[in-house]
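Next up: just one chain, as structure tokens, the form predicted alone.
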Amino acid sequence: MEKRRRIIDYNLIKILSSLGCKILRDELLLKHCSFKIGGPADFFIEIPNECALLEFLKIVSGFDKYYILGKGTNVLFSDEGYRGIVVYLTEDFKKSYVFENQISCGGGMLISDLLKTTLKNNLTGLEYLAGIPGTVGGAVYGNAGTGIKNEWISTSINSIEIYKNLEKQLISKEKIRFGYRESELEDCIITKVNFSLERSIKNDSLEKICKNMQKRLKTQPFNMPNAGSIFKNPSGFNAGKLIEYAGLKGKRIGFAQVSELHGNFIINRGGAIAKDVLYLIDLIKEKVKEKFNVNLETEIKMIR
């Protein structure tokens, strides 16, 4: 989300601070996303509640550059930074609450602690998001999920609660558009997600998560710094089985390496930047579709 860019100054910093919101300046994104790259924001505000968030909204509308944050789990910072201001949801965005066999989350959860609300309360439905990073928030934005047997965030959503132009709507599923790792959301701040679900056996449900994290540990990366599937699938296609049988297992340019464990995952090996990854992303588009005759669509969001 992009606004024109004013500098913040002085006695709007004082008032967000009064509201209980943290403001760093010039803060290295690369602390903030899984990648671990990215240059300064000019500033980093972490918003706490509705109240805060309403206030910098009306103070930055239609004029300062924006990016509402989740985890930083899919998004790939410029090595410049951001010239703007970097939003994170925090405190009463990360908290939920349970009736019956609904769940009532903050856009900014975590979706591992979702899942642990889930267990705790022996409901059912979500067990396929274990091990995918990030939060709520960000998974339904970009509808996360596996695809298999309809596997998407979105077939339990119930209701959505966003704010958008200033204004706070309840939104049901049946009023979005979701497709594959994607939504109609782009101009939207998702503050809550109301989720309906099925009772369950507490110990069926702890099977399914630790199955599908055992998976996941085996195919993916997750000792190494990454952002996740770095392509979308093509229809008909597996990407990460594509750029194997591409050669690209293991290229490396800088210190940006397609991983060998998965193809479609490029890995921080230590001190990579945004340039080594956009480099490895157009060599993979380039030999996928020289080889295959396929063209691969970037999953991650690159954020300059």
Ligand SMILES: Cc1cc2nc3c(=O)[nH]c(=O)nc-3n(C[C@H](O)[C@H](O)[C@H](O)COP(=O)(O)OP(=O)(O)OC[C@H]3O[C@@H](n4cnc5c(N)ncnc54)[C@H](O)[C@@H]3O)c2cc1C
Contents of the next structure:
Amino acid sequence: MEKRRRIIDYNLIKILSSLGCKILRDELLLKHCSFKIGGPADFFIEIPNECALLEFLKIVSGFDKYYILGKGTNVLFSDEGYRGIVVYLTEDFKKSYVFENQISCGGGMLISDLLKTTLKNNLTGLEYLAGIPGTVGGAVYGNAGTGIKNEWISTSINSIEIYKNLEKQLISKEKIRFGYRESELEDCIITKVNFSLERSIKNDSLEKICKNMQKRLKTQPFNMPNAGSIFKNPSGFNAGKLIEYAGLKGKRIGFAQVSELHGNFIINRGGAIAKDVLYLIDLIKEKVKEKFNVNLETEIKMIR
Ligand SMILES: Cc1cc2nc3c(=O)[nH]c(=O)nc-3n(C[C@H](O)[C@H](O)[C@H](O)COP(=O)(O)OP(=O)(O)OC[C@H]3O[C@@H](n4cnc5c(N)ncnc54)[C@H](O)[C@@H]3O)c2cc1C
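Got the form predicted alone; could you also share the form predicted in complex with the named molecule?
Zooming out: every chain and molecule, the one shown earlier first.
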């Protein structure tokens, strides 16, 4: 049997614990993602504040492989899990502060909590994010949005605080390139995001949020574990429609199945493994290429 590299030793665990970190060994990753798929991570560490984060980075830098996870709504973990440390931001990283029309929030804050804060403070401009699960950090990393008009999270960002190479940096939005479901924020940890919003005059934000939620509930399989859209929409095409016209809606491998409701969603019918999903992804790519000569590119992040 392969010998695992136990990276963090007892003393380091003691240091991190004393700083408020919660450290779990051999933690099943299926518990930490919306797909409910994934084997164990060597370590799963919850980090409560910047002081602990900096200490963690000092300890692991140059030695250990780590992966920063948000709410796990856009990832597929491997069945073998992750040989390294999965990092999750909690406590201080879930807080927000409002000043006039600016919201400053932690990278670990849920999008749904950010929307509650905007409602409470009569701020508008992010209603289209309603129904997108996950954290602010994950949303900014992948420039989450609907793809309609300017409905990308990057549109309302002012600046971002990140940790990169043990250094804290505040970067203004203009200095970051955002694209369709991507940003150039690679190899960094997004700890804070500063948004500039508008004052809500009509007070119709809640109505907009409810409408967006209702639309999603009708068109997306919210009742089954999934990871959102599996593929990016190729230029000029809708990935879900291509998959549907290729006759793949409902196609099943093991316990993974192309949703009957939305062609671009794969659902876990209970007990699906990553290998099932990967087979299905390959099959979809192959059939769509064969039928429409279009190459599909995955949107979800595969982590191994
Ligand atoms: C039902 C459903 C509907 C969805 N609809 C949409 C939609 O309409 N539009 C859309 O854009 N997405 C959608 N998604 C995908 C997903 O919800 C978003 O991409 C979300 O923003 C991911 O956030 P997360 O916290 O879950 O990130 P994760 O899935 O945990 O991580 C995604 C990526 O972000 C990185 N990351 C996470 N946190 C940080 C951080 N603090 N610093 C640096 N990197 C970080 C991770 O390393 C990973 O590479 C949907 C998903 C589901 C399940």
